[in-house]
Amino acid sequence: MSSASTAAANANNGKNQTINLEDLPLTQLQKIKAQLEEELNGLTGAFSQMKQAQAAFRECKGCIDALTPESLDKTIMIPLTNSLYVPGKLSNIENVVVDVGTGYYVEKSKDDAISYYDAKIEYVQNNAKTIQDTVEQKQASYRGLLEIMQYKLTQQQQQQKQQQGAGKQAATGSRA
């Protein structure tokens, strides 16, 4: 029994049961296919979100790196909303305020903030890798499922042709 032709399903006793996909009817295989497509779409979306979060953390880290002694007293635009800004001057380049989530902000030194974002980047990168590995496994299962479905469809078509051929022979044999 190949891994491409098996699926694990939870049995009533709580243990995993191996099911040979080749033994399932085409309608059930189509349901499994739809479920795999849905899972792949969700995982792909989660992977994209992880990559966006990673890019945002890298951008934050880059902004901290851009705070140099030349930045002191430099005029900048401070966003009040997405489309409303006020001018301001940088008076402290040694400390930054970091958004740590759920509306909480913490003042940190530049080095601590860089360490914080490095840890966030690594965490997100590890999660993205886990998601990527899962996507690859699901894609392999999906391809195996498609192969089985194609095989079953081909078998079904051959059986129909044989039945039609047998029916024509019976019809011509009864005329003779």
Second form
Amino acid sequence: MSSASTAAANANNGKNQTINLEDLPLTQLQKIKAQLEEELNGLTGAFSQMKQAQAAFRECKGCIDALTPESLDKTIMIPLTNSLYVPGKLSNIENVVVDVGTGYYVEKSKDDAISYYDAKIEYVQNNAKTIQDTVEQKQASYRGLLEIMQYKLTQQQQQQKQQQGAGKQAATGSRA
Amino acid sequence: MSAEQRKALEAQTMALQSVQSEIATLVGNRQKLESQLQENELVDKEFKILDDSARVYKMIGPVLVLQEKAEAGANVEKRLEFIRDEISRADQRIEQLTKDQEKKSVEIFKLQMELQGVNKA
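Moving from the form predicted alone, what structure would you give for the form predicted together with its partner chain?
Everything in the complex follows now, all chains and molecules, and the chain you saw is the first one.
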């Protein structure tokens, strides 16, 4: 019993040891089930964040594409606060300032900016794919775990019925 | 005698719980550090492929301030080094605490066995 607990504990610590799920008691299986559910939730959350990031980058690209030669000198509204804008004129349609992270911004030409965002979109796409693969793996484990739990549950119920039957026999005397 | 043992058991259990929660906090901090590291590495990469004519701004409060590319690059690299140091320190501390946690678990197990032994007798 204690070796099974250690095995389950090791699984909970994330150490990659292969444990035989079928050997574990139902209580340990429930703990693993809860852990898998938590992991799946975390991963799906991360995945949707990736998708959102991708959408944001695509929008940036769209904005850059809107900087056409015709838009030169066009009036634009510049936000000073969330509810206060000032009108201005678009004077520079060649360069944009791109947020590269940790508070740094870099001035780039339109083309450089577009390739920057393309690279970002691809990077996020790759991460999203990795997450998706992991999610599928974990879902498969989860389904397997549920099957084993179901099997053990029916086993337990059968055992209980047998014990009840044996108890009745003992109580009512013998049956030849 | 068993009252003493019970007190010892309680003390050790509380100690174990505090070690466990410290480990959880440290692991959370380390994850934050990890993501900061990645962000700074991206910026570092970006600076390396920029040519020197490109203009770099730093956001200080609500203002974008023009900076020298060299200075900004150096800044990011220093930050990277700092974060890496922090991460290795956190890792060491986590390892220490995990060993401590295991020791305490063993202690508690022994105390529990003793307690049960006393009760049976």
